[in-house]
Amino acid sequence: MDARTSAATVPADCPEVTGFLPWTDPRFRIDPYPYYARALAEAPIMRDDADGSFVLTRYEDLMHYGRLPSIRIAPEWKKAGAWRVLLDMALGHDEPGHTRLRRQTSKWFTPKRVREWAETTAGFTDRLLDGLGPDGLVDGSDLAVEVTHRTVCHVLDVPADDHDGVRRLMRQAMPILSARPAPRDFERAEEALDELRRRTAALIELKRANPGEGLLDSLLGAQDRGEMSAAEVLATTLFFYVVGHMDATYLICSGLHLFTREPELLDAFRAHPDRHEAFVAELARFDAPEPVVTRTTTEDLVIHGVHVPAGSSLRLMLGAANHDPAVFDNPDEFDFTRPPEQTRNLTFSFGSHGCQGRLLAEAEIRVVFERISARYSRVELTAEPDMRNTDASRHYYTLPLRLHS
């Protein structure tokens, strides 16, 4: 049992989660932050009566309980329907399999390599901006997904065609990760992941016939040396190919949308190149694209006096923790001048399962903003964006913009 607690505190009242976080309420899905604030203040742990899971919101709790050795990730992916495909890559493994698989890709996302990939992102961004008409009209979501998908395909060294098709299939596959997926979501996710697996298998076959020097070539080399199985190569390739654009695309859109609401932020970004990385970190804290991760307990815990049995699912609310007033002053304000101790957001998860592509995503976001701010004085919203969120993932379907010279 967790050393920070004692049996004397068991049991205690544990509120039902939907009284604080109404998973399917459209108002919650569009703007969860007022709901997070109430949960942070009044209910540090909640129980979901629908599935027996427990929900944590506070930063300190996520950092402590989420990193306990007894907290595991693999059992959650086994329950994730079509997403169980990730069981065969690093994200689906606990130790020691996690480290073994992560080592196969980590060298591709070092700071030095990411600087190289950022130059690629800049080239793609410039080409897209060169193609805009004199009216400056562009859909921010289209721009973001094309730039980021092309970049990750460059890293893999595979063709970067049909970014829109990959985005469409991912939009179809993501709702299953909600706390309240609709029955139809399971079938749609199976259809989408089947198609994405087929496309990934075709990329691997193409790569076998046309070897190069990309990440996929490195994975196939590991398979040939007996360091990875064919299933692990497929799952790892699929993950980077289909997920590589997602969080960066959302955060680029979120930032462009923010520039339309607060034009002075674009001026500030342009005026302070030394704060560009801090700006992107604050954007990630401010509006997490995937605001929750799930884990499984393998021992009994007592959290804030509530008995959490072994085998329970924990929903760790990253988006709420990023707005915890115990860590972040004025948490609902965008402030890229925060002191270093207030820049440690959890958007890209934490601990050994922290996002391996974090540096790349942050570089992509920064580069897109740098190229736009260098060419344009203002970003205008020309129509309301179409956002379709669940409690577990946030998506801009459209973001109609005009870029003013």
Contents of the next structure:
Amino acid sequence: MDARTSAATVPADCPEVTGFLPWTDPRFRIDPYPYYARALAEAPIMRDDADGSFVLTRYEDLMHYGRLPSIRIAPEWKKAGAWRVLLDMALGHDEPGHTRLRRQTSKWFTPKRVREWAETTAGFTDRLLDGLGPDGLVDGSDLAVEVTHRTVCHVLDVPADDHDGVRRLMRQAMPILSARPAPRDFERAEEALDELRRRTAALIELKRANPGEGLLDSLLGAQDRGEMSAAEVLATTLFFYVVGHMDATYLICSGLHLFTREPELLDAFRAHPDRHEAFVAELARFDAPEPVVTRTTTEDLVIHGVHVPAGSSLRLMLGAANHDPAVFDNPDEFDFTRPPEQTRNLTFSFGSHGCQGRLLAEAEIRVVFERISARYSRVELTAEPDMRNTDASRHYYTLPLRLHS
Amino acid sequence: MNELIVLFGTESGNAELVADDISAALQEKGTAVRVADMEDYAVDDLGEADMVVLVVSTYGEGDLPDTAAPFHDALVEAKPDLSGVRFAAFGLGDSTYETYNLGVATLRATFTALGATQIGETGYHDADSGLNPSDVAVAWVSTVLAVATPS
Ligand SMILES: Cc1cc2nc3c(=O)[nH]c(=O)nc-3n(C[C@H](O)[C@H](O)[C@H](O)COP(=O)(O)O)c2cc1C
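Alongside the form predicted alone that was just displayed, please also present the structure of the form predicted in complex with the partner chain.
Time for the whole complex; same chain goes first.
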């Protein structure tokens, strides 16, 4: 029965979410896709009794309800504990503040600039690969974090000597975004963000003393012209500095891990340079590092017959929508030869809050695979990777590899 | 034809890349092409080319991008006579917005109101289509130029 047509007469069914998406179940956290599939088929809208939010999974619903003019993002960041720091940058703003702030960074991530940044990524990757021992042993996540962090620091024009420290602090700060954060997650995130704020302030001080030509210089110029506040410059810098390595690293790891399980994919990648972008797009669709975004409603809505009062939180499951069989044939299969209309994915979010670093991340991932596929014949897993996922953020702690020449 | 100017207005650089790729494709076929950013282009110079190809995205809530808005304002203000100008127009947008490709519509309307003649159909790239913007634009420009220079 179609919930939309029956809405007027029958109170629609709105199951509790954890019957479908058991947020804290380790099996769900490792592989949510079978759970998403059931929710997509049986429960287009679910409610979460723990916090009163509503959960949507279908591609079409995310695109529609996630983009209604009445939907707001700022209230969600106010609730996000230590991450409320983002209220001072574009991601934490609704219009018109959002566009004003986004414009301050957009020219740094254009397709042309990204070509330039990708060359530096290739250089960093080659340098790291040059340094490997004859055994070809490397941790895939270490490699990915270092090249992506170095790249974003190059864009900002700040020192890139602490990828490990930034990664450690982000590991501490991300769990809070779960639908079920533990009480100590809040404290740990506060601690991490305090430290990241201190480091960002130090970068700004250093930059004031040593001006250059990077993204941070351009933000400080905007501050001097009165176009941005000091708090906005700090939050924007912090954001790019700390997230630059994160989801790009996940996708690089996810691809390298895939190469270990399906070696013929590495050969196919090498053999089809014209499909490299499609390969990366499919990887992003296949397994989103941050599978959910949240928004707040400001008007009463009826979604699949369910009354959603103004002021509700919506959990929009990007990772599920990426596997919606209404859009993607064989959604759980990795297939980089999909037709264009099936290469869309919501991994970088959508609409005006779509990820500004998307082109950069996609280029970094492509370049790392290109360098590895050019230099090595095979990628082997030498021990099981250590993955620490929540329902809202996926992360490789380790990915022990051997690269075979 | 003498010279063709590809004029782009962009927010995040897609229109710039499309303008470059259109220009490269036309040069390959022997057409003299110059690419210019609306941000650096004086509206008084519009008469100098045989034809202008406008490439512009939509931003904010159906607005022209930052680099195109001052150019458009200058047209509206100075009201230059464009009756000698032939132009083609290509828009970049995203059909998931209700204000799909309003930017190019705004610019096209202003050009037409000032007397310019549009050649061919307006071309569109929809970011939601999954298609590469340059592929769409290069295919579009060749059909437009077939109209502009009947053999
Ligand atoms: C903040 C924002 C607002 C946008 N608003 C619109 C819009 O109102 N209408 C539309 O058709 N496309 C809109 N788009 C989509 C862009 O026009 C599209 O992504 C285009 O490829 C951008 O080209 P550019 O990089 O040359 O600016 C918007 C994109 C963003 C990021």
